[in-house]
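Have a look below at one chain only, the form predicted on its own, in structure tokens format.
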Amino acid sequence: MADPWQSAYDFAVQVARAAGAVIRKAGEDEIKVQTKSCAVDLVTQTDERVEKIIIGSLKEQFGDGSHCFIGEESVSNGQPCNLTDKPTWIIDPVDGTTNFVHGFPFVAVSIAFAVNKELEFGVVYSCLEDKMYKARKGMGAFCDDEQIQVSDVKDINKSIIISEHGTDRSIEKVTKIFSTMQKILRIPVHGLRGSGTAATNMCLVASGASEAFFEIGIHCWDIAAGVVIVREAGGIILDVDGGPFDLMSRRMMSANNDIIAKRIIKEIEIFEVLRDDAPVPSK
């Protein structure tokens, strides 16, 4: 029986690499910065241009109208963020926009593909590092064609944990985020880190460089590809309360094993965020 999605997977890798080349070229030019929702959440013309390139290429390749698309910039411009049973591409054209603007060297193209609401494959191209992470469900995870796997560390005191502080600067959320970080540091762990891009953070877990990454407030396009890569590298994905993972919940814990995950989850101070698939308010 022919594999229905191998060609889509191979094409996603090509598209991610091409998009990364555009990002690198833009990084060499002067970047005009606009603000999105706040001064911290920066957006550049590159975001929109790269998303158009990715979606345009995918539509040209799979142009029968049977495929759906969820893209960061499209949703920002008012399109709904609904995951259906149809084949669906979930795209973050420039994950780590703030990094990109400042020349901080972690920027990724993230492309995931879901069918019947199940993630089939994910591609994360860390374009400034020139590292291609990829995985298909049931077929392992790879970085530049070399298979990767999560670390075998089970002692929380010997772990490196990744988290981010997000873009919401409300007192309540910032207080809970940093209180959580303080409690994790006092376990103690070897260290807390953050690359500024969720997709890259998940690939660091998948490749064994870190034992866990969690965040509240991320979006489905930030993590969809990384979810497949972590799982195929032998890791686990949970909700930050320890329950089942929900791609649209904007809450995610990824870890090398459940021992590390459950110990970190004990320290997380949860706060409310609006789901990605929440109804868009009418104007």
Given for the second form:
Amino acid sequence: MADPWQSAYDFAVQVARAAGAVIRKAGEDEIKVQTKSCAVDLVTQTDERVEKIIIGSLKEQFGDGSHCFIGEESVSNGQPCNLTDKPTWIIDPVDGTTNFVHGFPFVAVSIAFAVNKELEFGVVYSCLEDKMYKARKGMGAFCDDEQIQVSDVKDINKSIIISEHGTDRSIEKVTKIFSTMQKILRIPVHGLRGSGTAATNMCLVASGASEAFFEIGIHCWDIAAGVVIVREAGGIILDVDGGPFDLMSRRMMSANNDIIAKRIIKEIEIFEVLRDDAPVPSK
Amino acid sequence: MSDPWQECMDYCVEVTKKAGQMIREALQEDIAVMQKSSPVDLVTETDQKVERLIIDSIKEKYPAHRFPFVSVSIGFTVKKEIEFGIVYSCIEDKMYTARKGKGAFCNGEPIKVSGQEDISQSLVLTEMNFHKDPGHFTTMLANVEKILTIPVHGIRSPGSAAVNMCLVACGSADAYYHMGIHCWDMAGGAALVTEAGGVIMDISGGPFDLMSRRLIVASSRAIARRVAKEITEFPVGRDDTDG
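In place of the form predicted on its own, the structure of the form predicted together with the partner chain is requested.
Starting with the chain above, the whole complex follows.
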């Protein structure tokens, strides 16, 4: 039976590549930076422009109105962020805006597609590296044309763990983030790393460069594509408390296997974050 | 797809041969000046030092994982001055080179630091390592937290000191600081940062000391000094005294 979403998947790869080219070109010019929720939560015209290009291309291709769109910049501008059973595109046009502003080597276009609230495929284009990560449910995960797999490390002492500081600088959250990092380093692990983009971090787990990446405070658009890629590469996705993963919860643990995931989960100090699908307070 | 580590090793051998040739050429120039000293000993010492740098760099960088920053780093000094630095970020296939007084390059293209002077607009690199001494470990993490909450735009940990220095040199980051690395981690990158227009200093804000096992490199003196202000030092020993 033909895959009903194959053409959507192929189209997503093309759109991600074209978006990545726009980002690379924009990076050659001077970048005007604005801020969103706080002084270190950055956004640029490129974020907004690329999201319009992606959504515009997808609407043109799948224009009968049956598809829904969740995009980071649209949500920032007041669009609701609810995942329904309808075919839904979940888009981060520029994951790693801070990196983009600085020219730090990891900037990604992330496009995921869900139907009946199940993630069907994910595409992450690491545009400065020119690496296309992609995965269709049940068909494996790839970086360009090569199949990728998570690492087979089971010994936590031999693991590299990825963790980020995020953009929330409130004392309570920063204290918990650092306390968690300290506990992980004490295990000890081989090392703690951070590329600065959740989508790229998940691809690093999927390709075996790291054994786990977790974060509290990310958004659904940062991770949706990466979730499919990690699972199809043989890894697992859980909530940071060890329970089942919830795409709208703003928390995620991705790992090569259960052993590593659960060992790291033991050390995570959880703090509260508002869900992506929480009702927007009325004025 | 070819094995990326084989390419790295092949290249290391080539680089070693080239460094040896450079040493012979440099010594031919110096012999006229230093005829009454012990030129044979000097040649021997220099060869061993450069070989040790290359071999130790390869040993230290041999990957257990495939995290994308792995480099070969070669620094060359004469009379304790850094004359040139080479850092090959082999997974990215980026060759960074700098000769004193002649600028810094990545794959033949000139590079320069970002010039950033405002710490609140900066991206800072550092590495978080486990330290056996609980006081040092706590201090190391507290330093990272202090810098993060200035606030800076972000802190990144790519995992390779030499690559971190190159990222500052080419403007992708605005500062890198570290306590506990070694001279072989820093020698190659030091030339790159200074030739790219950046600054290099000791963690205390004083002059850089290659054997001190600590440094700050930055896009500007303002950024470097601001970072130095936040850092609480802890002892890391020296490369030239510890056994």
